[in-house]
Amino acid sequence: MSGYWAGILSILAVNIIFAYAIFIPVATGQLNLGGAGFQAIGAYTAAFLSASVGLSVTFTLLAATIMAGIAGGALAFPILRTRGVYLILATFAFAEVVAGVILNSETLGGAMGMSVPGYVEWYVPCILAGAVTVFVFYLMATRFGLNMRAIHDDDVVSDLMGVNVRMTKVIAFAIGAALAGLAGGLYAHTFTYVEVQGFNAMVSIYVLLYVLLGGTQTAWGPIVGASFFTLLPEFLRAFLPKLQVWVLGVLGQDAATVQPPDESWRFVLLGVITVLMMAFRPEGFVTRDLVDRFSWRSRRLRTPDGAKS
């Protein structure tokens, strides 16, 4: 496999894990705009332990996951007293605080960043992304997952039915933070360098966009959203010059005399596609109805034989 596609697959795997990190709190009705902060904790934990302590990648990734999970659990108790836009602002502020601490820490390299000795091949993030995907699907099928979805639909009724709403939200927030830390650790070992500018507010916004546009009703949503927004810009990179040649050919002009399209046009088209998706699929690309329509079990229950059984 070429280095280009190995890098794309690594980025896609990290984005899928990161998307699931945001999806789990969202499944309980919590919009988390502090994902970049938890990813930074995981990335710098892995980078520091690899560069200064000399631990292997296995232990640095485990430590990154645990540290981010502990930070998420500790933050969840006070921060989940807020709701709506106040919760979004609180998580956003947390990410900015983490960035500020790292930026002013000489131990962590400050604005210069840190080199990471440990390196992982592309298949390591891919395997872990597959494992995280299976874990999230299993989690959503458990009683805890049912409690999460019930709280998302109506937390007052869930409380009346005996669900510990606050503890469920805290655990979901901590699990999401731990997965964000794992994504950060993989990021550090994939690119062998971390800098605080790589964990800015736009990262938190993008990953939340993966989840919301992919769909929050099922665990298929984050993987679809992350794949779409990771692979589409790369597809447009190769497609736009070919489209320009075709259009100029139709108009009878020589493509060699025209400058190729600028790189920024990829993101213009991506923005247009995003707006169209929000307009025509506000509930996300993958919904429960769509999954039920294509699931084998649902089709079997809709057949006459399945109805008789």
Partner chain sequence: MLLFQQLVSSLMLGSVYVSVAIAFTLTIGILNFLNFTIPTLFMLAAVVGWALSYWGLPFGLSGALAWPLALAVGVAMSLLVSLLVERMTFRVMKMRFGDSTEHAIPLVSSLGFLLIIENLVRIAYGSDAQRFAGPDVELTANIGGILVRVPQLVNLIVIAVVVMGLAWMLRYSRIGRGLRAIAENPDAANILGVDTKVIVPIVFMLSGAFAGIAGAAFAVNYGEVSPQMGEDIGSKAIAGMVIGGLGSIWGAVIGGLLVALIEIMTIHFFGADTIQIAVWGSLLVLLLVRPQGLLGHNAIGKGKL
Second form
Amino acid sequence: MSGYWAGILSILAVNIIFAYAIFIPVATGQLNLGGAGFQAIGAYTAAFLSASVGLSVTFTLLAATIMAGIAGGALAFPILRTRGVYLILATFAFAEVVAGVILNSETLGGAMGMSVPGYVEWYVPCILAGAVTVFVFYLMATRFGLNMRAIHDDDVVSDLMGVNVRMTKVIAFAIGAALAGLAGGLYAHTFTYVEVQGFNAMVSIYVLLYVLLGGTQTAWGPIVGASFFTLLPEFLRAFLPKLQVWVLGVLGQDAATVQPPDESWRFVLLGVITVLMMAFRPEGFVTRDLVDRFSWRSRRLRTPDGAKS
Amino acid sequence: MLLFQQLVSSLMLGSVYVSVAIAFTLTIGILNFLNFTIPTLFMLAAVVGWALSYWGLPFGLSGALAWPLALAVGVAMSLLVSLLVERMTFRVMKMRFGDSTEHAIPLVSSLGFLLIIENLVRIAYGSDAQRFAGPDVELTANIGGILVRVPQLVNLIVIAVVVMGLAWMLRYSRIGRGLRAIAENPDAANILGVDTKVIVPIVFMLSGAFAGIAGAAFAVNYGEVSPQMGEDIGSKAIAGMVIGGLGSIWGAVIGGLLVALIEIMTIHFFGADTIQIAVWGSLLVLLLVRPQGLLGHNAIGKGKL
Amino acid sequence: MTPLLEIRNVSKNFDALKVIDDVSFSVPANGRTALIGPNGAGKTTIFNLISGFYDVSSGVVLLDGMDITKVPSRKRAALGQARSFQNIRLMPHLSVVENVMLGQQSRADGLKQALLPLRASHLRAEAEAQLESMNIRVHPDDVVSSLPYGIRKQIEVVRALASKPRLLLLDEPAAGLNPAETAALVEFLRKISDSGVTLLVVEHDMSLVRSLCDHAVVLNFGRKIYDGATAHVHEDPQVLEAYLGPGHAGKAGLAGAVA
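Switch from the form predicted alone, shown above, to the form predicted together with its partner chain and output its structure.
Following is the full complex, with the preceding chain placed first.
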């Protein structure tokens, strides 16, 4: 396999795990706008243990997952007394603090970043992404997953039904944080270099958008969202210059003299897709209806509306 | 004396945070909408101001404009874009069924707008910071033995006046009463004859204006504009708003000033690298201990049966 | 014989506003009790106090002789009470059977149940059987938000029953139903009652109250004004005054006025 495709597959796998990390709390009705913070904890845990302690990749990844999970649980437990926008702000603040601590830590290389000795081939993230996907599908099919989705719809009634709302939220948030840590650890070992700029607020925003645009009703959403938005830039990288040449050609200009289009167009496009999706399909691209339509179980007897009298 | 100079600097920086924090607190307090386009509205006023004072109107319609005029157009631009955002986020959002992440839909949309506006500006003018040639920022006046920079003083006065004007308006005017009614209970406000279709755009206009004025003030005093200038200021303003208490104008004032104070003092005592930890750390602690902020009330997101 | 539910001197204040003022009544086991009163009398508030959504300001709530006043709302379902809501509060994004399975939650605590895939659980089969036995014509996998109002109303009752409650609180079960649907509902509720479940029903439809309930408690402005047989409720002067205003007592039958 060429280095180019191996690189893309690695990024795709890391992003899918990262997307699931955000999806699990979102499916429970909590927006995590600090994904990059948890990813950074995982990445730097792995990097430090690999560089300074010399642990093998298996253990660094495990430690990255656990560390981020603990941080997530520790943050979620007190903050989940509050709801809605406070949680969003707290996760955002948390990620900023993590970045600030890393920036000021000499052991973690500060602004210089640090290189990671352990390198993993592309299939390691891919296999782990597959495992995480299976795990999330399983989780959503259990009673715990049912409770998560119930809390997403109506936490007050869930409580009256006997669901332990706060514990479910904390566990979901911690599982999400742990997965973000795993994604961070894989990132560190795939690129063998970490720097704090790679985990800024924009990264948190992007991954949240991937998940919300992919759809949060089923576990299919994050994988679709992450894949689409990871592969789209690669596609655009090839396609946009051609489009530009074509447009300029139609306008009768010589394409050879023009600068290639700005990378920023990709983000404009992501923004436009976001705004349009929120206006016309706020539940995301993959909905439960859509999954039902493609499912082999969908050929079922439907009752005519209002037949019961 | 140095410490005093630091206090004056924090007041200046703080007034920018206060203005942006008020922009945030208006939409969140009245509409329960955390509007992430505000940092870009802040940036837009400054960058448009710079572009007009440097290049003049597009397509060579004019030469370079005088900087006050250019900034005024910039602020107007922020206001218009804010209205556009209202049309495309808040107005079209209607979910068929209740959903605990429903409140996040406009928020997510505004993140989309953040990407669109910031990157369009980047495409138009490049990512580099540009020098804004405004008035001489070093121009000082001696007031009672204390040297004060005139542009800083003017900015402080302008922001103080608009903030007090807003506070007066919210308290005494008809529009202000309508705004507060919506903040209390949107459904009841509708029944009481408050026309949300009129009031909601007003909130966005006010919010855009405050963000824009802050951007103009920043451009004049710090002499530099860039497409990403809103990210840092915007997030600090959010921190200030939360510290003061969501939805409270005076909370935004106190919080904004406090964040600036923390920032300047942190630089003074520990160096610039630790700002992030100091500002966000204090915010995080506050959220854990007293989530409603210093002056806020904890009424956002309560369930009903 | 101890009543299944007893409300003893319960008051509820919201700040300075007294919503429930020293109300006491009991709900006999296996009975069908109605809780009625004009709008704003505090009926739903009583339900919220019983289910623990609000804390009482003073007074005691007893379930089968046990003081549950301090029991958190989450744990009350396990003690044998379940409720429906005035506006349907089903989870819109869950399927019919998933909603019913959510109702089983109080019986399905524990790690093993939490981590067992739903399709493999005997509780799913039980939920499907329950839907079938109630004769609701839906597919278990239909998503709730796509179903008509009357059916959603019934599913909410089935969800409440899924916890195997001894006491079922129904908040306006007939609201929004046509007469035929209401008649079917009465049959449905009788069946539930005959299986040994005690009913406490908040309802505006007096004909439903008369045909279903033997015992009625009437509230007005947060106070109890009547507690006795349903058959005589329309003869009580205080009740008539509450519904029709002062001076009307005796002129018109309550039945005609509010039915």
